[in-house]
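Just the one chain here, the form predicted alone, laid out as structure tokens.
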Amino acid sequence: MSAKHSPLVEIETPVIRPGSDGQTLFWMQEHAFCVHLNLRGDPSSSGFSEAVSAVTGIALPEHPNTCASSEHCRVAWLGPDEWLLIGVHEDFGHAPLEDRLAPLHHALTDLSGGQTILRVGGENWRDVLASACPFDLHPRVFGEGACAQTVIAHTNVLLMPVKDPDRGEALDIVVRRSFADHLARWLMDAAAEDGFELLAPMGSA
């Protein structure tokens, strides 16, 4: 079995580059090799919703731009009949959910090899992202329990505010694997004046 490689494999970590005043006001860490599943189905079907809840422990978010979490995974609303499921642990698998949904009209696609998560935080993370993201990231309008599909540095992303267990308030950026290196380097460049820290990747979200 071939070894897995992070899309940021060409960026040597960790990196600490203080800003002009000697501080580091932005940090970033890849949460690599998570399970990413795209799910489509009819949320008005009780059987569909119950099947998903039985595996994930989560009631599917039905309101636009919202997400929900359990100890097993996170689920983000992408459209009226579409969600992204992200396994908190690498052993959160495709098979149990497919088995539950097999009798029902649905589509379940494993995107794990094509996406990754860049978690960012620090005192100035909103300022860093605001320089190339049109979405309003102010905490009054975008906090925990929300999600948003938008663009950062010409890259399509999904944003989800989170609480990092070690560093507090943070933001998860779900990005296609082929754009992850570009986005990471852009963020480091944008944060250079304030100072930044690029942490070694986590093996799971």
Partner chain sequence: MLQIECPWCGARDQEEFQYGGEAHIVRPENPDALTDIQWADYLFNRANVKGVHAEQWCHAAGCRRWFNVLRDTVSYKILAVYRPGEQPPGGEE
The other form holds:
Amino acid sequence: MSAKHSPLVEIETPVIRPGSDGQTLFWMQEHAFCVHLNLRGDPSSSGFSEAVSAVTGIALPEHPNTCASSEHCRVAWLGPDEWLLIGVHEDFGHAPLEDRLAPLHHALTDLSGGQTILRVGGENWRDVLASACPFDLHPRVFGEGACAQTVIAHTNVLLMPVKDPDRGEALDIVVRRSFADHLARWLMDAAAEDGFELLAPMGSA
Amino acid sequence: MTSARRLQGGGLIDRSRRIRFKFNGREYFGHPGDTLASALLAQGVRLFGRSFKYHRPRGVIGAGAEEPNALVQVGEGAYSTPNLKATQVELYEGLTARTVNGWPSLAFDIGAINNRLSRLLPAGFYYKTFMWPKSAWMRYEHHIRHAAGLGHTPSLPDPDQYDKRHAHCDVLVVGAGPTGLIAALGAARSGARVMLVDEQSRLGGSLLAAPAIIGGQAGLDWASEVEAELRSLPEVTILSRSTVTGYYDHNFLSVNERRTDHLGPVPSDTPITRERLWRIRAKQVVLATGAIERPLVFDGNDTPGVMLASAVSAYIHRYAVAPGRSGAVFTNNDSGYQAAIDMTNAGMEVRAVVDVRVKAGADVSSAVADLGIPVYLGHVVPSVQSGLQGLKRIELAKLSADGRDILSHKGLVDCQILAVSGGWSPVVHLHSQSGGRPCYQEGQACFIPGASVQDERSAGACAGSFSLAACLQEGADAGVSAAAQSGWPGGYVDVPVAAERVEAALQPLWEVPAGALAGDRVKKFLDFQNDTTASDIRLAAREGYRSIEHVKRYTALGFGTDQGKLGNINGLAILAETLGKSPGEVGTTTFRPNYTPVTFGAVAGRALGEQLFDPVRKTAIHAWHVRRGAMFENVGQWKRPWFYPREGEGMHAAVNRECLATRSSVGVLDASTLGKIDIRGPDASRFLNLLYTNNWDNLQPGRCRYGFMLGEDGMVMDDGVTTCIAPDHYLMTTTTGGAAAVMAWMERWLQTEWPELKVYLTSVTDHWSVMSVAGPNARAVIKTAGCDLNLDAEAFPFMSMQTGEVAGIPARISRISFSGESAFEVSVDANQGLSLWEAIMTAGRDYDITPYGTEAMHVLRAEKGYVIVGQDTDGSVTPVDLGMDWIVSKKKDFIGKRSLSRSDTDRPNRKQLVGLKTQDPSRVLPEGAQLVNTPQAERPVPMIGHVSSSYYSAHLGRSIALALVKGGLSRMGGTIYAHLMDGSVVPATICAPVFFDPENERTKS
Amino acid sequence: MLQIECPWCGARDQEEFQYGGEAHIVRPENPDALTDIQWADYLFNRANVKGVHAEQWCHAAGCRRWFNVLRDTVSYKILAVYRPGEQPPGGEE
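Now that you have shown the form predicted alone, what about the form predicted together with the partner chain?
Entire complex below, previous chain first.
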């Protein structure tokens, strides 16, 4: 087994850079090397959503802009026939799910190498994202259990509000690998005034 | 230096602190709360600049964004900003400002000769004189612009940082005067998300400049209470020093927030942005933008000392400045009287109130009578007299009942300040930008907002309601109802009592007739910044201009940085009179964003430089390329290694070395950027048959095939290799630049045209790291790295794919070649891409493995005649034009097929892809070079093609090129001539586009 | 900057969308049977209306679905959105 490298390999961590008032109101931490599975299929076809819940323990979210999670995985709605399954552990569900879905027209695709998660938080995270994100991040309209695909700094992203066990209210940004470095640099630049802390990545191999 | 004109008490300034600044090189001081204009007026400065065209001396006329005259350049060097309005520039310690128009000095201005020559400079003068002959305009323009010049662009890079912010709210209130404040409060109490935006340094709007009693307390105290409550509500955002500059579709508004201008230059290591451009999407908008007072149009109305009546009051109340020792008022409505009262209370001697009307309102009449100020009803000021420091005296004359003539000259009145009021123009700009059409209100002689087109409503003075009581009522109603319409019905606010005056109606007087003292150079200004006069408008009308939009462009009315806030209504009314129409029939010009100028810095925001202007996409191996010293090329948003120069090596040497190493031993290319689309479902091959020109029915699992995708117009759109992984599972590759577009295009066909096809697409571009190991020793390198597959050509033939492990990493290995060499393309999970690359480099050490970049890749593929879509094609090239009929199926339908038999695509003599060999083998043609049939010919020379790819091939020891040539396929062996920019002519021989290994022996080996 | 109601994701900023031109243009069943003029009509000719226009948009940065929009090309007001295969509300154009 050879070494894995996250898309943020060029950005050194940890870093603390206080803002104009000496504060750090934004933090960011990569959650690297999760299992990302893209699932496409017809939720109305018999056995489809059952297969997903049997393997993940999560009811397939069929409402737009929603996601559901358990301790080990999350399932986010991406489209009327498309979901993203994120597993924390390396052995997360590709083979068992493929087995169960085999009789159905579907596409289960491993994207683990193709995307990563930037978790952001801190008092001003919404302001930092609002520097280049047209989506309304206000907690009234976008809270836990919601997800949204949108753009930040011309980069397509999937946003999922989460509770970080150590730092509380936070947001997971799922971003394609090739854009991750750009997005991280953008957010650090946008957070310069508020001050930011870049934590060492989770899940380093 | 003393503050001769500063009042002893009052005003919203902090007398305990002094702020020193410089204006035109001289030192002055002011206090916190001052603007540059108020501080200079306090110290007796009256001359602020020269006018644009005639270079006439000008003073301050207004007190805010409407100011057309007092334009200044603020700051030094890189921090310098041109064309700021002195009436809006807040003082800070060490501020330096200079007047923008006036050379070599403000007092002695060479350009003022234009004022003497003004009869030679009528409206449209520049158009008439310099636009012919057309070619000479460029020559004149430079001199005219220099003579005109408004300010200087800093020549150094801007050291400041700027940013943007998106925001969403239920109710956006524009303007924080009494109307906006009460609207925001009424809305915010519902719990709605409310944004209140105001352009001044503190909230209050008109209350800052004029005393008022609201609900039994001072207006400003009431405003402070409202502000305090608003700030206590969590869903309220207040932006000061922020101008709503644009109102766009679907309630999208832009706001320019000036965050540090009042502090002066911020050190560049402090991470504070100077300006922020807000992009706000509001469910409902309340416009409470107030009104701007209009000047009256008379001879010499631009003389320093002639000011808007409301501005005179503002300087007295807000800034505690009496702008002169003596004053007079010239008005056509009751509001102008307030200036007379204010000036008197400020200790100025007010010598006359000149009222166009024969009857004034009872309340103001008694107020000025109590102060003993003489009032001249039915009179006008037809002209003024001035000295070096501006206004000295005004002419007084009796007006005829119809307002067209002067009946009698009544003598001169000495005064330093003439406060003028021609009525009020509601600020309908944002309403108009939102798509509304302002309509003319006869009684108040102004344009008010018409029907709402978007979710907005106007309240208070900007809706034509000028009394404070009406403003409060309308603001409260607008705020509460806007919140309710945005889904927050619980808003409320009690409307406090405000005193109302008994007013007499305004009497429009658009132009004051010339008086007894009129010389032959009467100038009644409309647009002070562009020196547009009443006679310019009449001239335009005489010359046949009827539309206000045309008159605007002909006379430059409203073209300045003030966008005609003062002069436009007077101008269109005079045009209306000239044309015998009403102002409503003439209408306003279109109000366009931006309301006030926005800096380029704010527009750019953070999107600057190599890293942040646009996303930079990097492969998993990028860091290695950087370490290796690669030069990079932008391909779409990707950074791709272009070539890897060694110490002291230039581009050509590096590329030659990389090509030769690959042809003679082994090279490796990072090919991760190619688009990759996973295609799954029982109808996958049917779908491929529709997308690609060739047949996909018989491709077996584990085999690869090259395909062309056409647009429905038959032109080549993309190409790539697609691999069959299982009968219902394919992996398509696309060009690097075309990946996203091809994916969207495929989804579109599936979703909208062929929803019955059972096919799912998933982009896997980023999941796979792909490296192409190519050259005679490629197989040996893969073996050395460790591979569990039989790599022999018979077991693992060209155009096949197998899964296995390389260097212990699970991989897909494909025998695909874009270099013309024996090649192994290895794809792995991108998290392990860098590890595999390093393993391959280690394994290849004994073979002197050479990483090669896109430039060597281009040379290698050109030697083989492989096209690059987008370089050798340009959207007008079919596969047949490329000589690739073999890839076009005659049997099945596919996207674009029918277009290949259209009369144009079917004709002979289309441009076709050929090879070119220059007759001098060392001569490399420039790409894009035009090709003609003869070395010399009469112009115009028929162009018969162009060079699309051209390189020096180190392997072949000569230059090679690909070109698109009319009827090229039938001209093999013929000579063609490239005519170059330097005038030289290079002969070349037309040949087949394959220069190397036409039998494909290498790729198959 | 428009705000467009994606039939699945709800109201989103124009930045998330890709424009696709006139809607309800059906690819001919059998292109080979068409004359050059008929084919060119399918290929090139568009209504280019001043007023209510049925057009395709894709929620490119969102759910990647293509859908139809009725938009007034003068006021830019969006009158309706509906999914592919559905007819515009209010019957045929």
